Structures are given as C-alpha cells and as structure tokens.
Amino acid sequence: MSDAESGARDEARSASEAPLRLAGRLALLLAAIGRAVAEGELDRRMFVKSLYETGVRSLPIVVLTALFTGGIMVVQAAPIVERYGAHGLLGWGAGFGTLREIGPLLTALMISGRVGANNTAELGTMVVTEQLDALRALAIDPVGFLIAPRFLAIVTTLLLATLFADALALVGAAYVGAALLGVDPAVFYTGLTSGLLGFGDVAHGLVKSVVFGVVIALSSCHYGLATTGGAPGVGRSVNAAVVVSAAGVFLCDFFVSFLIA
C-alpha cells in the first residue's frame, strides 16, 4: 500500500471516529456537571446571573421570532383553509405545528445563535487568557463555578422561552388569521381547545426544548473549554459550537419525534 493510500485511509478513519470522540467528550462533560450539582458545588449567584444573561436579555429576539412564527403558520395554511372552508380548524392546524415542532425548534435556533455563541466566546476567552488556570490555582472548580451554572441556565431558559414563544406564536397566529382570513380570534382559540389538541402536544414540545437545551449548553461549553490558539481560536470555537449545536438540534428533533410521536 502506498503512503498516499495509507494517509487517505487514516484520514477517513479519523473522520469517522470524530463524532464518537465528540460524543464521548460531551458525555464526560455532562457527567462532570452532574457531579458538581449533586455535590452542591453549583455557584448559585453565577446561576442567577447566567439566567439573567441568557433569559431576560433573550426576550426581544424570542418575542419577535414567536409572533412572526405564528403569522407564518397562518399564511402557509391560508390556501388550504380557503379551498376547503375549514376556518374552524385553523386554530388546530396552527397550534399543532407550533406546539410540537416549530415553536421549540425556532426558539432553540435563536437561543443557540445568541446565547450558545456568546457562552462559547466567553469561556474560550477565559481559557486563552488563563483565567480558568487561575481559578484552579485558587482551588476553585471551574465546572461548579462557571460551567454548571451556565449549563442549567441555558436549559432552563430554553424551556421557559419555549412556553413563552408558544403562547405568543398562537396570539400572533390568531390575529393574522383574523386579518387574512376573517377568522374571529374566538373561533381560532375554540379550535385550539376543542379536544383535538391536548397536554400531550404541549409536553411533546417541552421535552424537545429540554433536549435542545442540553445539546446547545453542552456544545457551547465544550468548545469554549477546548479553545486553543488565542483570538483566532476563539472564533473557530464559536463557529464549531454553532454548527454542532444546530446539527445536534435537528438530529435530536428527529429522534425525539420518532420516539414520542
């Protein structure tokens, strides 16, 4: 076998092993976070600060995304509703897609782009400026002080933001439906509560939001901690975290939908 063939085979093997190595590292990080929380090493003040940074400051983009998401659902459903005269089912159609799929998915992508990227950049900067080494020198565990609070804050934020976004999306859908199709908001909400939708549909989306939050938090923390190479390395870590988070969200979306459909 030539050196070129051997090198190509080694490169292909490394590429195939890369997802497994990443999954292993994420699992180890999750285990370390779980240990820190179980042993009471979680810094509560940092957790509250992270909740504010990830949750409260994300409200504008969540509100904007949610309102237009509801409107888009109605715009897409409008031709079918008009063709078959199914105005009474508009609430069910918009609610089914929003609660189970579109709400959690778009909220996760917005949180990933804003919060996940910011988290990776902050942790990466701390790594390249040796701030984490300084914490270790002071006998402070970086996982309990920095990583676990950010992880829990991102997961909590995504869960609550999904609930908020679902409600806003349905409000937006009701009023866009009234403007475009003449469907009274009362008729729209009757379609939501007539029995075709239940708590299981809401729970379906909330389970997804928790899974998405775990994926985004783990990816952003992992790539932040793995940063090397100074300022350019921070940029590469942010790019990798956003890409992996988005891919992980869609991958988990498929499997969660398949398992709890």
Contents of the next structure:
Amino acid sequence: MSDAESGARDEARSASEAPLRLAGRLALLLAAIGRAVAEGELDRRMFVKSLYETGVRSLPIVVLTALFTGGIMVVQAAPIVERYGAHGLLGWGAGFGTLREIGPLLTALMISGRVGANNTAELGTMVVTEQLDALRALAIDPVGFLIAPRFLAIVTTLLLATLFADALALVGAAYVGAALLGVDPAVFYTGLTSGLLGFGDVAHGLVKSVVFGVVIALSSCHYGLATTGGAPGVGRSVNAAVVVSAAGVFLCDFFVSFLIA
Amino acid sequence: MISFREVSKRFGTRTVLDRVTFDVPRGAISFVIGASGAGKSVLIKHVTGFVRPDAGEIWLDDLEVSRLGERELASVRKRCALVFQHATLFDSQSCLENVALPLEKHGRGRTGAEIRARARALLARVHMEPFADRYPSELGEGMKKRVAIARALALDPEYVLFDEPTTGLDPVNARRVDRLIQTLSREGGVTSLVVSHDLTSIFGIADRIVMLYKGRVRLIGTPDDFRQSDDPVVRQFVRGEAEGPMDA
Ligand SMILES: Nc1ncnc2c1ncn2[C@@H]1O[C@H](COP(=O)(O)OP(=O)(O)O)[C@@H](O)[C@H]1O
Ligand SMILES: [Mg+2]
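Switch from the form predicted on its own to the form predicted together with the partner chain and print that structure.
Now the complete complex, all chains and molecules, led by this one.
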C-alpha cells in the first residue's frame, strides 16, 4: 500500500475516531477568527477579494442546480397533483420543500465542493510552501489576513447564494409546472403566497444556510491549515475537508431542523 | 546581540541541535555553515520563534525569545527579519504587492503611492525593479529569492536572518546580494546572521563563522581561523573536498 493511501486512511480514521477532538479544534479556530474580527485585525481588502472570488466561483453552479432542483420538485409532485387535481397546491409543495430543505442543503453541498475544496487546497499549498510562516515572519497575523476574510466570505456567499437559489428554484418550478402540468404561473404564485407558507419558512432555510456556511468555512480552513507533507498532503486535506463538510452539513441539518421546527 | 545558550532540539528520535551555544555580535556579519541537514535552518528559525527549543534559551538583546508567545513574537519579528531558504512569495500577488504588503500592514507610508514608491526602491536594491509587476509563478527561483530579500528588508529591521540567500542565484546576482548584506551592516548598522555554503560569500563577507557538525558547534572564528584550521572536518568543508571525514 502506498504512503498516500495509508495517509488517506489515517486521515479518514482520525476524522471518524475523534469527532470530539475535531469539534474542539474547529471551536478554537472559530474563537481565533472571532477575536481577530473583534480586535479589528480583519483585512477588509482580502475580505472583498475573497467575497468576489467565492461569489464568482459559485454563481454558475448555483444557477444550474437551483433551476433544476425546482424542476425536479415539480416532476416528482406531478403524478399526485394530477391524480388529486391539486394544481393550486403545487406552489406550496414546491416552496415548502425548497425553502426549508432542498435549497439550503443542495446549495451548501455544491459550494462545499466548489469553494470549500478550493479554499483548503489554496491554504494547504500556502502552508506546505511556508507562505503562512512568511506572513508571520512579517508580523502579519494569518488569521486576520487570510482565515477570517475567507471564513466570512464563505458564510456570506452561502447565505446570499441560498436566497438566490430559493428564488431561482421557484422560478424553475413555476416554469416546469406550466410546461408539464399546465399550471398557470399566477396560480403557482398564489399557492406560494396564500398563507400556507410564510416568512418563517424562508428564515428556517436561511438559518440553516448560515450554520452550513460556518461548518464548511471552518472545516475547509482547518484542514488547509493542518496540511503537512507536500502535494500529497494537500490532496489528503482537500479530501478530508470535503468529507467532513458534507457530514457536518447533514448532521447540523438534522439538529437545526429538530430545534427550530 | 543574539545569543544561543545550550540550545537542543530533536525531531522524533533525531537530535538536530545538541547544546548549541554561541553569540551573534551587533553590527557584524556572522555566518552559520555546515553540511545540508546539519540543522542550520532549524537553528535560525529559533531566533524568531518558528521553532521552539527542547532545552536551552535564545536571547535577542534583553528578550528571551524562546519564552515569548505568538503576540510578543510579532513585535520581535518587526525588528528581526527572516529570509526563508525557499522563496516564500505570496503566489496571488505581484512582486510589487509582495514587497508593499508589510509596508501597508504596518503603516509605513501615508498613501498608496508612497508605499508603492518605497516598494519599488526596495526591489531596486535587489535589481528586481524591472519585474515589479510580474507574478512569482513567472519567475525563476533566484529571482523570487531576491524579491523575498527585498520584502524582508521592508520594515527596516535591526537584525536580518538570511537562510542561504545566494543559493540558486547566478554568480553576478550572488555577489550583488553579498554586497547588499555588507552595505546593510556597514552603513545601516544591521546585524546579519547568514546561513550559507557558498564559499565565495563566506570568505568574501563574513566577520565571524560558526560551523555546525552533527548537531554541535564545531568551530567559531574568523575566516582566517577557518582557513588555518587543522580540524579535518573544517578543512574538508572549506576546501570543498569530496573525500574526508564528513559523512553523507
Ligand atoms: N519540522 C520538522 N520535522 C521533522 N524534522 C525536521 C523538521 N525540520 C527539520 N527537520 C530535520 O532536521 C534536520 C535539519 O534540517 P535543516 O535545519 O533544514 O538542515 P539544513 O542545515 O540543511 O538547513 C533534517 O534532518 C530535517 O529533516
Ligand atoms: Mg536549510
């Protein structure tokens, strides 16, 4: 077995065997980020730059998944809607699932794979090429300069992307509903706003997206910073970050749904 | 003055430094020499707290740096710059931005234009000004290293630690870096500690030389002391001979 394989296995094992230790490390990182922000160490220019990069990177993938997600909801609902003639409830059905669950969850998973993985790879490369030590050698705090901006950029991007994806998914659902079931978009819109759905459903999804953003941002930064062992080490870190982000997102989804349902 | 007092450092079971003791006097150019893997990089990283000793103390003037936390080390690092062995430029920034970064972050310059002018002047000191707008990935190792030197000098440090500053440079630029180190020390009063195995540098500009061998200090002295030493290990190293008592 190659070193890389056994390394990846060690990483996977340590990720599964020591969830408490991992949670502790992530909490410490969050505290360090909070302190850097509170003390005004956050580098605003790097934040704007990170926000731009994560935003631009996420946009195409969010548009694509959101439109299709909305469409899929309608395709799945179609037989029931047809059988019971519940055309007026299509908007509610698509909206309920999208706003509370599918919108935040799928957007988070897409952004984890796109932005989170990229963040881990970049930070990991900087660590193994001593660029992080070089920052410290210039008396520049890497948390304020690199980590906090990236953390905030990922959390902000995911929140905004979820809002955007919610809207796009409903547009997608409305169009597929019109094309497939002949539901007039106006009827769809009424189903959406007739009172069965409220601001609470949107908020429910947005709270989740912030929690998911924190999970993805923290784990991608953590694994980037913890990288050792050159290029194979960067690969292992990206791997671990993606796995832990996805697992963390599902775990938090369950608990957040449970707590604020 | 930088003082190493009985500094020991192990990685796993491997002892890299074994009770290393020596002083780096102010204003002078001191060299640390030794074979690859002798622990030279590990040694100088102790001075700014990137490596912690297992035993012993490292002093910078009246500060025991080996006891300081990351926050206090930040103020030490403004006074004592470190040029890493491998050029550690930030890939996402141009050469000019790399050099300007410490100036911006530490408020050295009131306007962006003033900071850029200073950064250009620093690049000119290492003859890299024509490449100011290039990105590190477009440059060779030697050129990146010269930019890293310019960046390290940005905060006007009192001490500069150079880890193999001339390795990978062409002979002309290597001598230019030697001359820069000399100018810093003679005209700016900068104290330099240089890790090197470039014999031309060593015998060209060193005031004092410390040789590490198997984790211990083998000899401390002037270039003449090293030329005249009859220690076979020292002789083999300073003559660059393939055969001799040094292994590996
Ligand atoms: N972070 C580290 N972890 C483990 N071993 C290290 C570490 N840094 C250096 N070493 C080991 O210490 C020894 C000395 O390294 P170094 O100081 O880089 O030598 P050089 O004299 O060539 O600069 C080498 O054997 C190296 O493998
Ligand atoms: Mg070295």
